[in-house]
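First, one chain by itself: the form predicted on its own, in structure tokens.
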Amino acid sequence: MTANPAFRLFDLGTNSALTAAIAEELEVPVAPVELKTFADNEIYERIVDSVRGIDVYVVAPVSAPVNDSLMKLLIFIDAAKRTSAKSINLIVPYLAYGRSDRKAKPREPIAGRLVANLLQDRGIKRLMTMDLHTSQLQGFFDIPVDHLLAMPVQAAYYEQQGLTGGDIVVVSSDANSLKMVQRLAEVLDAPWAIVDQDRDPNIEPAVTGHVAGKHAIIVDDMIDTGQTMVKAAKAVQQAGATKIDALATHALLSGSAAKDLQDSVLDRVVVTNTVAVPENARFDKLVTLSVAALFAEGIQHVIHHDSLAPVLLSPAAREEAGQ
């Protein structure tokens, strides 16, 4: 056996492909664990290799099936710990239960806490995610949490085909995102407008700013169901853009949503690898980049002990600051 490197990196077979592309980016082989399930669903793991007085790194995004990622996770970090691990990492690409951050009604839980507290409460030393669905879930959490933005990479795409200044215009899908929506505005140099849905389906969705004669970017934070960037690319359309594109960090693509997406007025769906996505899911439309480089930095600057900043960063403004 060989000896053990400086930390170990693992995955759980959520997404082993972004895994892979992370391992190569930090040049360190994806370390074994023994997975399996029983008949009756039961998930059984083992670490292959010790990992006594070792810093472990383990990539696995809380997606679908959501309950049973959570569950492989979990199951892990008590393998890690019972074997000794100097301190258990957390790479999470995408957390499931973000979206139920607060009581909006009666008698509601706050699933969001309830996943940060299982997770910490374990022994975990740290989390790096990426493109929270709201940022003050970081908040649940007592732990150092690197939150990370696919605003480098989305932005860089969009750079590299010329698609900056007041030829374009970044939209939001609805408040939630509107955040999101100005920081890559910015970066990019355009005009940025929201539009407005209800939820009330009888209600038609309106757009609030300029997007006429311009290519129009939709941003969420995620595309689950597809209907929120289907009605809202169907509201720009109608005000007058004359491309469409559907920005999204997290591509879950739940139930039709492929479909509905590819025979949407959208002229590309964007997303990125947080999460992989099934061969029955792909569509025509859809293009995918890779943030595997920007969570290998991260790792590399937190197992330096250096500032995590110069990853948020965009491509012109890491430029600008020589980095």
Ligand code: R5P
Second form
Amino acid sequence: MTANPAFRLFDLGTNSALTAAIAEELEVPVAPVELKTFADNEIYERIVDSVRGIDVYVVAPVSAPVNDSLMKLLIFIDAAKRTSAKSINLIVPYLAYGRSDRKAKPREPIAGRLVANLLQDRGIKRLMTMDLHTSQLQGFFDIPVDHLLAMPVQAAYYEQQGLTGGDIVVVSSDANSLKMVQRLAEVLDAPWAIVDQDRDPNIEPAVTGHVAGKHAIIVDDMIDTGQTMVKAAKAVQQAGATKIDALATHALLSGSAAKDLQDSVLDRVVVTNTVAVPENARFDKLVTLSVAALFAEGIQHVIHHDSLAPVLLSPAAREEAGQ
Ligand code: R5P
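Right, and the form predicted in complex with ribose-5-phosphate (R5P) of this protein, after the form predicted on its own?
To see the whole picture, the full complex is given below, headed by that same chain.
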């Protein structure tokens, strides 16, 4: 391990296992932060060692409890700023509030924009994140946003099992995930389909596209309550799919999601470790892929001022490009 690297990597306890895995890839220690919560839930933080004139990287998904996680990050930025860190670089594997990205009804806020402002107004240098709810969210920031994709590890997972080509079908759980679906389908050389899922619970979801006799991989950016996936899986099963996976980057798994997904017609629920899944939300069908190497590589590219393009490629495309 590099005892005194040119930058410091910090963790705020929101997904310490991921930070540790990124640190291991980078061969650097995780720098200590004193963190405590007062009786009334007020958060106290102190950066233990000096970071004066040093580039600071902090790994902290804004995940449940989202408002506490966001506040932890804001307080860390304030501490780093006041102690004259050279730059503050946020590694936010999951950024909450992305679902509030426009005014869909009168008198609605755009909370995603508010969160972007709260973060960037404190003077951060960059944000590295993964699979934002929509990639246009990058436009809420006036600083560089390195938008990584979980696709390379997801594609590798399916390629390693020989699940490519016409025997599988990549399915969009609803209209929102279509871009992710088309990208993965292209990489896996597979067809794609879409579940037309009206949010009205009285309307049965319908599948557009051919899924009969195929191993269906239903894709979404996140699984929150799990209901979108459960309903999509039922529709895909009724349309004749033989095996059904749910594939999502962010495993929020709120409420009874674990039980509902385990009891559903899904065969597997494949997620990544952008968000820490507590012990009581784990279940037999859950498969977790690690994105630590992608983030470590992303950080390395930023430090060395290299293009991030290779980090966004599928394993096959990288091999072909010799990268
Ligand atoms: C919605 O636009 C998102 O992409 C997800 O489909 C949604 O947030 C999933 O939520 P849940 O798991 O609660 O159905």
